[in-house]
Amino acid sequence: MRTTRRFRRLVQGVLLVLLAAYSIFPIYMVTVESLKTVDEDVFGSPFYVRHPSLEWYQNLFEEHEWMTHARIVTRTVPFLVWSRNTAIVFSAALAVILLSSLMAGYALGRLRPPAWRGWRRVLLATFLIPQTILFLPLYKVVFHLHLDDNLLALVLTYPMLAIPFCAWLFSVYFQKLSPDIEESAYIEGAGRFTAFLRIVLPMSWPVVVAAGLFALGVISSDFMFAGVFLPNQWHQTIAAGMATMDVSLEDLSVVSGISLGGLPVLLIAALFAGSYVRGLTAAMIEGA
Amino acid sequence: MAQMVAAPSGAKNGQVFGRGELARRRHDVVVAYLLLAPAVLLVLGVLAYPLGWLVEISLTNSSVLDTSTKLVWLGNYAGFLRDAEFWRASANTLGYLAITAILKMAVGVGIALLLARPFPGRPLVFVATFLPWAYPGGLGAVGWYWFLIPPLHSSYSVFMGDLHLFFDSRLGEGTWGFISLIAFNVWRGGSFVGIFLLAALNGIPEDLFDYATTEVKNAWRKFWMVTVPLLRPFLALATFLSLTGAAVDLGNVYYISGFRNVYPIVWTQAFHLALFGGQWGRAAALSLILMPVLTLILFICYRVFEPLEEDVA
């Protein structure tokens, strides 16, 4: 019986590690290969790095001078740039996403107007509109807006992505949570508005987390919006520029740019990562 | 115009409002749809005219080489269905779906399952597992891309390069492309729903476990008879959601091939009918052919994943 259960944890130690293994072997991979010379990428060993070398993520920021309209100092890659328009995008996004979702939301979950399920699915059935074809009509939308080559394409258009499920998490959450919670503002005199921002906000905080978390995944893996909206490479985000940027032999920018832009996401992740999990559960089961 | 308007579904039943509750509930009818509103605009809104257009030139022959564009109402769909190539493409499309979908809910379940209990070091392995979903699925695209079909003579090229012709040479060419991508999305796609179906085991109460536990000796058999029926709705949501991660997943390899890769599937065709061919018409009518079949498996999953759109009793 006793050498039953040491087996067992055993296995399940063993596959605990393999599955931290599996888990960040790629991210890995990555940071191995931004950090190789050019030698080394060819004869070495693909696993580790011998002499690790900045060399790659100096090039995102190395400064050139190049002739724009006026003379003017810029970087050959403009990773700075693309940093500085993707946190612009991110946050205005995410703060558009948030908000309206948590008031769809509220509305859906808390006030529930007639055919408030109706409204909940049709939102979630977006996801299935394919969208291969789908975002060159769009552009066509973007044009007429003047929006192409502008930041605000993105904000405009990355919000449809993650609100259907956003909404969906944040109606099912205040559909679960008790009415009392704010039955002791009313008697106060308080209005939903201060009753809401006062006593249910903060209280949800998990669920913000978690349907903020959710977004930011949604808008960090597009590629084609981003690539097809923002063709000029001043106005590009991270990875918008990746993806125009060429991989050569003596090159490895690209790999390095990718290393380095992940970083801030998984550090938000990772931070995070426990707050989004007891806000799905908030949300799905408990109601608080 | 005392009209007395049936309590939501949520109140208490039976429940009547009476003329002053009334007034309130109409204006909580028109403070809910003025809440509503930019969401339903910035989804239905933004999606609008793309999907009319979609709609609309699919029921025409238009196309770059001939400018006389006239309605041919479903012709178009109705050529591809007699198309066998349609044919093995959506049969493909849908494999997609299904072989990264089962997977991820093998992965996910595992990942979950193992992350359950206690144990030491557990918030490193949960962090570590949580990871590859966070990793920015854009980026993580392009780094997968040059290691799994490398574009340049490195260290693992040789190696790549082996199996790259391998499955090509033995099951057709585009294979590796295809399992690469595959891959990319289990990868991802799992470490998701492993989170995911974790919340939702932290939600379920103990006591349901154990419970079964004395009931059910067996751990295979505690696994299909407990485990995944205390599960199912959290499955069904999480296999729509990740049926929409596979299609973006799939948009995203394809972009940063430059378009090189033409995975064998409807979409990706589609593309390529469009961009390449010209043909407008058909393309979209290919982009669209496939939707009466996920509008029931969309279907499918509503009912399953309804009771966690229930009222708590």
Second form
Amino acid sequence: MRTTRRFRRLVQGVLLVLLAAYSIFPIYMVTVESLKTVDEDVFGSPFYVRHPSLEWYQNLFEEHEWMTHARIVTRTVPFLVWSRNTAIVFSAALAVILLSSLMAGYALGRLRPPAWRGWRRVLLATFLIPQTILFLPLYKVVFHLHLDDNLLALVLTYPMLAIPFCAWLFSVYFQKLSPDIEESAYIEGAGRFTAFLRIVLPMSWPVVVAAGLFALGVISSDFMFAGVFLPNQWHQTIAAGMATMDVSLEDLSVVSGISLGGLPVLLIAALFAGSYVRGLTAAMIEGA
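Could you drop in the structure for the form predicted on its own? We only have the form predicted together with its partner chain so far.
Next up is only this chain, free of partner chains and other molecules.
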């Protein structure tokens, strides 16, 4: 019996290691490629690097004088500009997504308007619609609002992709969350908004983290909307800017840019991984 259990645990451990290696392999390859010199990229092994170099990372920040009509000196690879644009778009879009999803999820799960179950199913169904189908109508909306080549176009577009699932997640959590604590606050004279802000929201932070990480994954994986809505390189995000750069064996700046641009998302995901699991568990088990 013990031998069978040990063998089963061994098989489970091996499968988990294989799954982890399979998932991490693309990140490993991008990192290895970004650390290679030109010679090692051409003649070396594709799976490891003998002499790591930060040359391509330095190229992203290297100064090159460009004289424009206004005599402004700038960089050939505006990586810092792309990073600033990405931070602005991601921060604003995440704020819109979480605020809207919280309000929609609380209304569906707690206040329960007529046909609330149907509305929740519609939200989940809309999330499953492929983004490529949504591209043309969203482009027309952005064009008619005169937001093309404006960061606001992405700030308005990204929430449409993530809010359906996040609102559904919050509504499932709030649906059967015990109302006793809120009712105690009502007895003390607090209103619904005060009880939500001071009691419900603090105890729901793992679900907020789970929704935020999910939304971050959705918006950080996009380059199609960013590339089309922001044609000017000085208005682009990292994903859109990298897609416009040339890729060759003699220039691996794109690979280093992808690696550097994905690093903050990777760190945030690793930092909040535990909260992400607790949030999904709370929504799926405690709240459902």
